[in-house]
Amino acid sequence: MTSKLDFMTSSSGLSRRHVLKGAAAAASVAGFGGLSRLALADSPLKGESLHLSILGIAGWVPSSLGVKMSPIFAEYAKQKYGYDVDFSFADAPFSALFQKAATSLATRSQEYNIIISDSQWLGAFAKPKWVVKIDDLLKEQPGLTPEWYSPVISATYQTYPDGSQQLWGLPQEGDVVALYVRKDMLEDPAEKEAFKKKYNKDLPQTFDDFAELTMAEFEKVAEFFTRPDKNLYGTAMQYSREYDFISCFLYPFMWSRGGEIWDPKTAQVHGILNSKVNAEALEQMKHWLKYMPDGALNYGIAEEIDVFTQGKVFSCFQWAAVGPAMIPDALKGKVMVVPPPKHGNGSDAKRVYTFGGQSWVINAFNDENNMQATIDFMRWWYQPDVQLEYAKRGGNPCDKATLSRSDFDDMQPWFRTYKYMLAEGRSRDFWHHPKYAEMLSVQQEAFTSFMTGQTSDPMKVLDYVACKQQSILFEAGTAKEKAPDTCASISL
């Protein structure tokens, strides 16, 4: 998930020559402009043919989009710029797809014209300058910078690193966890009487019943749901060590509630994330498998569309970005998506989810017609007609325009959830960081041991995870301080 190369130039900018063909970096900048404008006139590629491929992840449908809807910008370009395109797709699951990009862009290649990445690999890819840094481009495009629909947006999707005004990315993808529900059993008048009866409440209907809902009332709804003779279980989330699913489900524990995973200003790790809040989560977490079904510790996104899709759960914590496989056709109009819970109690309460999502980034070494006719389609992308095509196909757009509109939320079931969680505070992304495979590797490894009753004490995984991070930063040469002499012996 994450290179070891260090920069190779400096990040004032890449030469026009070294951006389309890999060369030498001393160059100037100012051929992105004459670029641009010839695009804008009369195109280089006239009469050519070319082929692009796109790179993306496996069985994700907001990674497929691009390449289904590419006949459309096949006949724009044809139209516009007088030259051929075709495209095609090679993939890999979210696990491997890092690695694959990475060792064919380490041979600087350009076998992968466009790549979408999970927005925390930005930070190594741009570290050794495999991709595109878009700052220089973005000045000469205007049709790649609309506005975005929060800030958070070019936070998540763009910026490397953390804080900083280095773009590397275009968002692709937004995506945010969402609650998934079954409309038709909420409404069923037994269930409604049945409830009402065990606790003295009614059950929540509605979009603004669950934006108002804590986890402490949810947990009721769930414990309802919970038949284990009927083979009907209240809830799931992802708990499996693959990737970053524990990781990212257990993060809204911890931030709903105050607590953090480090400083991204000094990179400090340890004091941070070992907190008392923190460890709290871990146990909270572990706390609502007793409304999932046996084998949730191995969920992740797909076994989470199969169990709810199956009927096995009333509800899920799921990305919006799945909707489409959330919701076949057998399952329209019985499924509410709504916000997931807020942590806490009374006006203290609050919901601060994981951002989820990729961006596109450019392969810094595609030949210069492959590159003109990359940035062809990315100032395409985001033309306004295009998003729309792109939301009723089921994708999930960034852009205000798009999300503003006033039949959006209507257009998918998932989309009013959607930008219910853009909003700032509702949802936040972690690290960029280059070492983020080997700091993900470290806690994926200790949270699972948790939640599987390896280890019992929460604070003492979060203490294994917090000195092993330290250690990693602080080799890394990010963070100023180094683990303390108490890490030395610590193990799971």
Given for the second form:
Amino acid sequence: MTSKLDFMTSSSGLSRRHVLKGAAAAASVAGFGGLSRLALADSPLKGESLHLSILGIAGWVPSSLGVKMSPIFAEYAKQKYGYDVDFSFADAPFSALFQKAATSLATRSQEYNIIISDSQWLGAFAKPKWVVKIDDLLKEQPGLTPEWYSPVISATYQTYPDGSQQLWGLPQEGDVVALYVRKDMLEDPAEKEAFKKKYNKDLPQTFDDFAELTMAEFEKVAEFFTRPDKNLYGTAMQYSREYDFISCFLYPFMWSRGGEIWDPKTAQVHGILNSKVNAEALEQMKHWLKYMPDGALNYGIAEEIDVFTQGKVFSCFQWAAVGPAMIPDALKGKVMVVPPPKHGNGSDAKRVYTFGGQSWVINAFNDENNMQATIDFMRWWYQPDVQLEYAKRGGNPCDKATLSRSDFDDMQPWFRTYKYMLAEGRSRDFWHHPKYAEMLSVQQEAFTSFMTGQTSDPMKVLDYVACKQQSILFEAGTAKEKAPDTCASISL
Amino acid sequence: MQSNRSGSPASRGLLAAMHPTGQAGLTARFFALLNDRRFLPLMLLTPVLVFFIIWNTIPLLWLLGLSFQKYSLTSGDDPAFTGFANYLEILGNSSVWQDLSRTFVWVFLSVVLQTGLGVALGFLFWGSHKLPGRRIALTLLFAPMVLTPVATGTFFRLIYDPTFGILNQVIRAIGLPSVDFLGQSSTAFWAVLAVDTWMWTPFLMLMTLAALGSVPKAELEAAEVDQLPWHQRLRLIILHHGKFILMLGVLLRTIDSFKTMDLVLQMTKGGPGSTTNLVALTLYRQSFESFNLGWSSALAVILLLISIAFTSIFIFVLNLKRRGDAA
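Could you switch over to the form predicted together with the partner chain, since the one displayed so far is the form predicted on its own?
Every chain and every other molecule in the complex is listed next, the one we just looked at coming first.
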């Protein structure tokens, strides 16, 4: 276990000369008035007493870890820079956090000095210049962040517009979709025998077995464990209309089968999202409802945790970030976290799931002292020892040094899968556009209307979403083409 | 008249004695203003008017101004005047019309159900003065009304839950299959409406009790002596005296029901699909999730006009009745 002393004595990797040189340049960066104190000295806050406020996601372990570890930074700052700093934490659920942050930032307030942003919000924070443009900062202070484990990390947690080199956030928590399965049930000899008898196949037992598993093969496992008379079901996914829940779990059905949701270069949605393969993906996701408990149509993150931890489902497609909640003490040793199955058959089978996770974004209206302390905090956060401690406490780090450690895979039950799914091509994020909330709202309504039977034609659902999103992007000046005339009368 | 404006000679003498300097004149003039019938109403109204202008008139004008602009908080662009573009877009938007029609159905059903049940319960309690435990029963019945919709929504979401909910435990216990009340498009609207009815029926009961309390006992006793049939007592005495209070209750519930948002947001988020998506929820989403402030201001103005239309119709009907009664 790394002691607090280790954090305090470890070097940031920057020499004093380097910091001063970088800081002097940082002071000259337009729009970074708050950073100008860097030009004065490497500890301009010596003797000051500061308060920093973090806004994060309510009930989300990785967000709270950022705050729980902040006293360690306070001690570090006292020793290394000579100032006192304390932290407060404000939070809101996923669906309300952007609203809370935006209404504060729109008034140019520094109520929240650091905000934990869902990756898709980057555009909405960046476009009005509410948050600090990180690449300007990184150019002047190259040692601020470490090397990431995979190039997709920067694309997911830092970049807006998509495909550009502009960075607006720093990865706080990496996250991927994982499959949580009941290892004790899989290993039960009676279950193994019954499965073999019924399907003439062996129940998958190991990480490697699941890494090779396709959805068609996993369906047999889910069907096998679906026993409504015993109040046990095969699996659970998220179908809720809330926030981005159903979207994040539908996209793997689309992407893994070759479907796309838009062209990020032209912002064209119509003709791309409303494709036959995506319509099949909608039908496939609906098909899986038969292996889930009644009420699965309302499942979000919390409901999935409830049914899994109460033993009502054998398996659960769920975020790796909620590992600590999915595997409480009572289930320790009984749960295995594995890669979610591939879609398709044979050599064509592919696995492309959705990225979760959040970024740190820095309030652009921070005053000089708070901006300096925030940068100190970020520099501290990415130190290898701090990232290691974060991982040990259940957070998912993104830096190469921590993820490449030989003991990383065994540090937490979901880490091996997390690392596996971080590999390029296995997970993707979706739009970071400022109109994210509006585009999301349209499809959440439409996708759930199909799942619940309010609309029966999947192509009609996709046409509706494509029309609406094309219009939104065209009006925002991002899409080159406006929605076709056929969209004028479209409804669900 | 002079003495009315500047206070009585006695009070003037008292003030002069208390404040022998120039301040006495100032204070005296203040009290004189208070006593002046021309200024007193204005002075009494001023604090209320100031609050009204700050908290109501200015925001309303601001809202009206925003409704003619294209303004998204997250675009980073300045507001741009677009005339009636937002209004035209809303009027041509089929989703908004669907939400509006769903909201009208919601308002009609909720007000009819709540009025029917509230009036029935009000009559029951009106005639049960000697019933043991009446006060406790009344307190319990009023409890739903004082709970916040967010708390109520949370309770009922759990109660309705098909896996853990107590309602489905009962349903399963009597041998029926569990029902996903909030997850099915065929049941979600009714399930939320039932909760709204549970919450707001007590309000109509309260208004009914107030209306019944306004009926003169002497007239009821006279009707008793004259052995007037019950339906005539109801029409000629009870409704004659109580209808204005009752109609006020119906009017308030209609306006309030039209604004329903928090309960639906908590229970279904407008889903499944758009089954429970009321227009106030659309307004909330456009304002505080999408931050389309121009568009949502235009929608808010349209909803305000609809609310004013509701109120005007009610007041017109009431006045028509009153004029008819007077004639």
